[in-house]
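Here we start with a single chain on its own, the form predicted on its own, put down as structure tokens.
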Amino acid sequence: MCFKTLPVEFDDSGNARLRGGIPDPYSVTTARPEVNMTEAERTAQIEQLVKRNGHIKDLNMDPVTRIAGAMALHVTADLQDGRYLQAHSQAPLFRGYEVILMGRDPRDATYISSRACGVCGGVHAHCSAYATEMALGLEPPPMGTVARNLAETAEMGYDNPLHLYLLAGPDYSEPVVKATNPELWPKAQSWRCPGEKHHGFKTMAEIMTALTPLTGELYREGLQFTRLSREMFVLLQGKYPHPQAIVPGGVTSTITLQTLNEYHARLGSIFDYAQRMMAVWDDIPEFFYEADERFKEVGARPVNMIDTGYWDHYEAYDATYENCNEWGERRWSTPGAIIDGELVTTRLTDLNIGFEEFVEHSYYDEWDGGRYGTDPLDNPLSPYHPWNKRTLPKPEPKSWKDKYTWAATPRWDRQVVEAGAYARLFITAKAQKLPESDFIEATGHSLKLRIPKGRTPETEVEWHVPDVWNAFERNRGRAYHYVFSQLVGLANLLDAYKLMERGEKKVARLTASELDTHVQRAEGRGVGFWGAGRGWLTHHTVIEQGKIVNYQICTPSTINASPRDPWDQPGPYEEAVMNTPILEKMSDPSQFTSVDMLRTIRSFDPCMPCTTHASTGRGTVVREVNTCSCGADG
């Protein structure tokens, strides 16, 4: 069985159907996931604690900024027991791209939806093209698919160093550690790094100093390599962000041997740096675990993950929904869902029909029922599925018991799932469905990554499915995802050279005039199964008479920052914070910075957390800074 909560079952051929005898099969009261504590019970508990002592603190961080907008977080902390009692994640801005796209030419979606994110707009442009070409029935030629893959491995090459060294890294830097966990600094000065031969730092204290914003060696090096990867993207797609060369049915780039050689020259310099990155982020978790095992609980939550897979194989991808399970399982990272640590499916159709979005705690009105009862293969669809969803904004006062965010509440099989680049590692390792490769091997419990010779000798490293899941393992996973993505880039670069040698240089299915004629009579549904630096990304579109009549975007941050669902299950950010112990040291509760919460939230890579406003109960602390260590010294 794929689903354990939705009333959907499968026959021997894998075809889905609704279970019989259920009057309203998709009612939110029919299949209720298990919840440890309701919101009302949690609120009552907090009220009792407040009556008994004065150690309960309300903390409002508004904004904790992220991709394409702000994020705010409200927590209630018990400083005496060292735990978070409550957490609410808020998306305070409404952007409304789904509303903007209504009634437009389907080709506009690629350029408009790209503006959903100024950090990684390339992934939205690609995802939109995938959704549109599925609806229009346009299969890209092989070089078009390979060119997309090369651009998107470059985009991951930009995103991962950005997160690890400019965003999350400063939370482990010398000034932050000295301010929030001063007992760790003497240990860091004497702790010898096992990865010294790869990264060159003798002690953990040296790594922490190198992570210091603006002046640290690793921080400055991260800036350099994010620029390098953006250059690689621009070689293929013209500009970044918001590329103009991505279209339904392929790309409009001119791919020449010179283009590939220039890409190759930049890619070759990355692999030595990748080894250094992995060694740094192998050593950081081990130091913190050894210093205090409670750090294993920072950002902890169940291993429930979801990902659509990424990077199509040019011999398999045909842009059809009918064949998406076949081409999906031949992707360079495998699609799938992991529930309680177990891989339950690798089929894109299962991911699609099990996906729902709720708005009980979001600033939207519910829509009336669903237009589509099934997907194009007659698999049952929920009225809460994106193809049935309508974006009906309804701003109103914030209430923790009612509505408090502009983020919707995506769920898969009505379970709280997490999106992230690391989910690609988990699913690909467990599924063992990788294309044949000289560089990457899935073992069922790990990924073996064979790094070609650069300034350092050829090396094999191995990412293992971790025994614990927390903030530190998210960061470690991104370091390994960095080299994984660049090895996928190398494999696709070799494919591009082969196609070039065979004379297969065509990059788009139709010319501009042919596409214009094709769009005028377009009818259909499509979904872009794609990914971002933060994981899962889907665009769902419905096109009639050549116009968009419905468009829905679900980003990884929507999944991770989601509020409570109809069953009072908190979203991934909220759940991870409530599982996090308070380990920072403070002599005065008014100096509480909540660094453990910040490490938790930033481990999800919510992006660009450069300004923090914290309500301490004595007013609002405001510090305007241009680094991520804003909570370190008050």
Contents of the next structure:
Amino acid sequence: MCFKTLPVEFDDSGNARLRGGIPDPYSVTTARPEVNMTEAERTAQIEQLVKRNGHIKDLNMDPVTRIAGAMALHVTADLQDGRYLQAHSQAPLFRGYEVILMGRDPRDATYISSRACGVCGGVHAHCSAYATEMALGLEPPPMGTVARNLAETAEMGYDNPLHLYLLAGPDYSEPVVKATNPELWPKAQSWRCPGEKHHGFKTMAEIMTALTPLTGELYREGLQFTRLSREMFVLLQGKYPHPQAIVPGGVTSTITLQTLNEYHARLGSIFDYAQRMMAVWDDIPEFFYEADERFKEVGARPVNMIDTGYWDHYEAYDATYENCNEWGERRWSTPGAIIDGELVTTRLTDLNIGFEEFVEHSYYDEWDGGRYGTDPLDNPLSPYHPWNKRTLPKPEPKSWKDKYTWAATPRWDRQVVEAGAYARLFITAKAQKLPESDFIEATGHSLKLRIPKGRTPETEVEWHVPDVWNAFERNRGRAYHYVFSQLVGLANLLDAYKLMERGEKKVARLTASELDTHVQRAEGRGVGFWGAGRGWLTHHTVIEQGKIVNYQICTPSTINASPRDPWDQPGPYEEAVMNTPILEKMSDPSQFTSVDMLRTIRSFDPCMPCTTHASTGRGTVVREVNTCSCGADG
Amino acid sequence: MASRTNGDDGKLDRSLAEQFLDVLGPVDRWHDHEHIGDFGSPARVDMEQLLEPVAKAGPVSRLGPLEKVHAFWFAGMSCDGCSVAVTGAEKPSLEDLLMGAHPGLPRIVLHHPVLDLEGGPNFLRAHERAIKGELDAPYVIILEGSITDENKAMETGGFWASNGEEPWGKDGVERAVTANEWVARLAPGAAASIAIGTCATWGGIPSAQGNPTGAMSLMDFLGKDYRSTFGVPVVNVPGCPPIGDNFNETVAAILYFLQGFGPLPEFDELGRPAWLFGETVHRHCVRGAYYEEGAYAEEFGDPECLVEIGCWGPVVNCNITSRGAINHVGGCMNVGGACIGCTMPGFPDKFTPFHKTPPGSRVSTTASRLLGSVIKPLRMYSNEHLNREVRWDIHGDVPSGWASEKSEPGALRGAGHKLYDKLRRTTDTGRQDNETWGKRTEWTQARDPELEPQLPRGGELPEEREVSSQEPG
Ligand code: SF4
Ligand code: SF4
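Given the form predicted on its own above, what does the protein look like in the form predicted together with its partner chain?
Below is the entire complex, every chain and molecule, led by the chain shown above.
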């Protein structure tokens, strides 16, 4: 392992240290990523284009709909050239949960931070319990860990169809395709679907009709399956989106055989549907690519991804930071970072110490200094690291040059990385560290998923690391992630039966009264490395004398919707929008719907309640591939 | 927000919403839709236009005067959890409400940022029409998430929570329009103003102690004197998240009434649907009987009453234990989650720290433990008797392979059971002397020693066999 930008190196046993002789190693002027163009150059370039070209349209899409939460996107589009010159994405909402948590009892964190997001509330409650139990030293019993996995695979079972059919799907539906790319409709009517065997639709046109909001079969079926998975979630956690049965050190669910059987009965009916979903989202990209190669550029950006991993193995997880690399690598989805398509690490400590958040372009005051020079293992930490960050909100007038969003700017190794459910597939496939199971196999370049028999016979499907990375592949990846997560759920259900048979029914480390005593003088730092429907999720907490003195949440959509960083690198949304060609057909500029941009943005599955603005110009996206100078994986 | 000013009579005379509008002033500029064209509207029609032909297809037979109602959904400081909860509801379902596919209900034209086909300024067209008074049907407003203190944010030139832009800045410059502003402008003309979820109904988590935003509820903002055009104060459907069906059912109930066939729904003194929130959640709790017997969970995950691991159910208005969370599945205490009062105006600060015994429960748990120490053994004793077939009593044996180690009740317990049965049957009319005309004595009732070996495992009949109800008198 090595960092490209941060001046951190590793000794032979993998411990990190600062490279010597650098006076201010974390200063934003010292460790700079390689950036091709400054903001000033970019603005000048756009101004020139605007002068020469009369077909430039400047519009603000506020709100962007069919995403979770509030988001705005300001674009400057060159309709003649068919490209986006500027894209500013803005998170127009602040609620202050981090601030509310500071100064509270650590027992409050789980249910208060849960409210950070109601689209995937379960993930925050869980992440918070992980952070708190690390700080308090509470290792959950095996059934506690397995029960969390069951709830959290069910949550993905709700989240993925919600996105694919209610939010993203309508952009590929009959009324939209007919309006924006009418030339595709006759083709869709005659295009035979390769996946007909799995999804039952003869032609692409039938799929498009079925994606129509409210009246379409796939739309309605998707909504119904989100309900089924929510039923599975509430069997364990009482309600959704905000769970009511989780505690640092385990869960509070009363798990009986009925609980497991009811879960099983519902899960069993998902697998047939999962095949259908996968086949639909396999056929859509193939159709569009065949119709016009340029659809491959919609939403394209470099394969730079990051993920914390998800779903612990009950034999490995011990809630300590000291062993997090070991238990992290035994997760049901492997943690890691991918830079320019290469897996550079699978160690949680590397992910943690390379992580920083900046507020240059966000409505917050800067904070000074770092409280902690190192993590609990003596690895160096940046003053911009969440354990050192303070949340100091300051609502200010919007200025694209200065501050324009409530989202902060997370970066890893000062690189622009993307988070997503599909990042799990990439990293898990490449790392080949998956726990052994009958259902999932990582091959280094693909994930083999063995879907058990339902009404349809047993099937093996394979997700391949794609050659291109764009909006269509994000959606395809999400559909495979649905299958993947449900198989992880099945593996964990079998573990739960096994534990029950062995009589290991204990679900939490401490009783309520022991916890009451335990928190009184608790001291420590903790981090929850968890996942959401959109990938990466961390909560960092610092507890002193039994009280939360700092709490920092970093969500995947904060990563994806981030504005410029201190080096003018655009966040993933902007970068992807800038790379998107305008492929819709229009006879005059008033017909411009910006559907290609919308497909791009929605392919990330933005979830703004816990996030987000992005401002960017073309020209920054071409990035030089930089090979790692220290070679061997630390 | 600036504090409410008192009029000469000492009455609060202007709500925070009205004061907020005083600061912002009236509006009369709108988006230039020529310039905007189809931007953000990828089907070139909006959701209403797309659905209308389907919703109105075929002959129309309706139960009431309303064909459609517009609903504007705003997000203050929200997590979107209320929207998510509503997508989970099924009685009636969101799809049916939006398609008007529910007999008697008008079609709801929902302007919701998470669901609508169109985005950007095209999404806000209907909002503009509502402000101008040009909508073609009555509208309701729904707020999810708390109202914030936008005056505070304006001090430094910003905002906390905006929902789109309008050319309402100086000289027609586009500026952010906050959820507060939409609500303040649209509430007076709304047929109903509905707060969904605890943030909108009572401030909720964003208003917790130490919050930076001055979060508050819709009622706090619109004030005591607020009435909709139908004369209704703010309707509150709390819960964090609310049960989706609680909300959809309330909306449906209001609409049944407006259509002229449902009763006037009853709301309590805080504007909650009284039929949903009138009871404490403890009263319908599946663990309530453990409370009565003084049996309390000690460890997380235990099956007993959760009060000692932090349950506030006995003093919380909520119906999740009877309704379930979704499709009648789940519910907090049903699965082991202690109630933290998420539907209550005091939430969260009056319920923290979580996972701790509410101090007020001590009195009743002590009393229940005492009572339980008496009734629990008695119940187990009767339960033992009821777990026996009458035949097993006759043969003095339980032929279960599962219970070989179980001993027969001794003479004293047996006599007790007999006495119990006697008591039970004291007023049983089957014991009366008159003849049961038309029924002969079945062989199983006859005391014929010849027949008895035919009974499986047949043997001695006890002297006083209690099967006399069917015996001829
Ligand atoms: S679990 Fe809570 S609501 Fe249920 S009986 Fe006990 S105290 Fe009452
Ligand atoms: S039982 Fe309590 S915690 Fe659960 S939904 Fe009702 S009020 Fe909220």
